[in-house]
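Just the one chain here, laid out as structure tokens, in the form predicted on its own.
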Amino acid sequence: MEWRMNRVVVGLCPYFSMDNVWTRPTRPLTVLAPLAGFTDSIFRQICRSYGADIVVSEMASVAALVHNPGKALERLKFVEPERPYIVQLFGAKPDQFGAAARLITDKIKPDGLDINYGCPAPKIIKEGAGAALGADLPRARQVAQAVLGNTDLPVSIKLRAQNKEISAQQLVAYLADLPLAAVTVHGRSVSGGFSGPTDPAAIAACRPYVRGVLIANGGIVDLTTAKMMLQISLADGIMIGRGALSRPWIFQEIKKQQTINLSWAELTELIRHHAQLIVAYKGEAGLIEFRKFLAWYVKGWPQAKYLREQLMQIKTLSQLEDIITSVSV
């Protein structure tokens, strides 16, 4: 399919403007991923402190907001510390993507919507959302324009570098009309789930189909992974997921340009500040919440294996702070 940049035409879409989060000065942009059971209110405030320019939540159904907007309506609540925030939708009808737009926009009031293309969960695959959703060229197309037609909101997607026969370049050719603000390319192929190598050389052949920001994802760990997936990928920021769950400060370092090796009691004194922040939203109880977040924290350190099973038990603070304070590194 041969595509005409040309035809593209800036203004077409009531909604879109080159002034909106995506279009920021700051370059790389940097940005968090949505991650199912990660990026929630905390996290992102945490990801913010550290210099993340852009934080998303994690995915919203837009069956659920649709069908029960209450609850899906609190999980997508945010404080102002936490702007730019935007809210991540999945799922396979188009009309429901146009009304969760509409309540978002309304209720929730982000700075952008960003359409999932490319979740590799085989439970939101069987709904028709995520990579079901992006193997289907008419019908990506309509949920874009769907969502387009609902909001003020700058309007992003989220894909991924290969799905099935469809690559990332043909799904963002096909939606190249559209006055999308930003694209995310996921650097791996939807089989290839969350392991193994990423293409960014696939991240870099979307460019000429995008003119809003292009944002590279996937396999971006430290400063070193940062610098060769912007340079191949063509990229004007980078989408960091996992790599910030164990390492929230790699966006700082990427703005610094510099690494960062956190001591012992610096780790600690983050490791404090998030369970308090938690106990404060929570209470006590979203401790046992909080230690999935601990396991990615001690991870690499001595003692890790140690320190994971200790503090996969904790219930309070001062059981935590008791564990933390009993390790010399």
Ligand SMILES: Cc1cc2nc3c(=O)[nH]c(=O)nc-3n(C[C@H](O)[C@H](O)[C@H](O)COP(=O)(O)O)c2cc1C
The other form holds:
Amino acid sequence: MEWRMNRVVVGLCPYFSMDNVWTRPTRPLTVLAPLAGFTDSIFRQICRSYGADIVVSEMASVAALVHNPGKALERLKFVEPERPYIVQLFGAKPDQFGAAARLITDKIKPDGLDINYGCPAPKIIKEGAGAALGADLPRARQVAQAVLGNTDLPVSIKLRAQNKEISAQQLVAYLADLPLAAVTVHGRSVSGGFSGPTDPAAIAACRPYVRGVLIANGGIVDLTTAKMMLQISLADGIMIGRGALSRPWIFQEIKKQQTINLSWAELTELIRHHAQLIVAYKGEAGLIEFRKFLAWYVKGWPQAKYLREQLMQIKTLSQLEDIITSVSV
Ligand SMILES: Cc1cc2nc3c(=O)[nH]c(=O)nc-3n(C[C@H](O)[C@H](O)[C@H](O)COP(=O)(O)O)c2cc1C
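Pass me the form predicted in complex with this ligand as well; I've looked at the form predicted on its own already.
And the full complex, kicking off with our chain again.
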């Protein structure tokens, strides 16, 4: 495929050289990945309490923000301890990205905006968003410009190592003259979905084109995988998704550079705390959606299968308590 680095000169946004959430000197920066269905305000608070430097919202539809802003904005609300908090946007149309960027900047006031160029879900691709946007270089650029032109917040992007015939390096080089504060590369191809090995070298290849910080993502589940990823990718930080669902203390582990294995008693304490936060925000009805978190928490523990089966039935805090205290691990 023929491509060239686009060198159109764009006036630098005034914030680019200023301190922002991405320019803090902490190394490595640890970021909670956007995970649709999981990274709600409560889970973001939990990860911040374990030392995540930055947390990202579930991806928000720019079309929904334009057409039904009340409901879409409600989902993006956050509490102060979550800061630094980034809102991630997905969509297809540059004008909708611009309008959504302005709306979120004014109404939500997060610490940054992120653009999704990598989601492989068929329903997202069908609407020209996610990976479909990342594969269309001119439109990808229009979207980045629309967001940059409608906010004074730092703007970051998230993309895959390979998207059809376009590599991460190609997309990042194509946008290299834009004042993007951070670039996160998930080291798998779009066709690779969410399993299989990651390619940290493909992340490193983006380095010369990144003016802000480079964040590596994919397959980081503990200190060892974090170190390996950082060493090869040459990134300034790492973004962690599923590894944080089963072990949200992974951020502390990386900060302390020390493996942390929670005892069952400590894990049940965390589970209780998470469940109590959910009930405080949503009532016991919220425990139905908490079940998916429970499945991640017990992953890898002895009796995990039995526990999962039991936990998938819970409706009340007392049922949860009965199950987690019934096992001796
Ligand atoms: C359930 C789930 C939901 C996800 N939702 C999003 C999303 O909203 N936006 C996004 O950019 N990536 C999303 N991803 C991708 C993750 O952010 C991350 O790039 C991917 O899971 C690889 O990182 P990991 O191996 O640490 O999980 C999602 C992944 C999963 C498994």
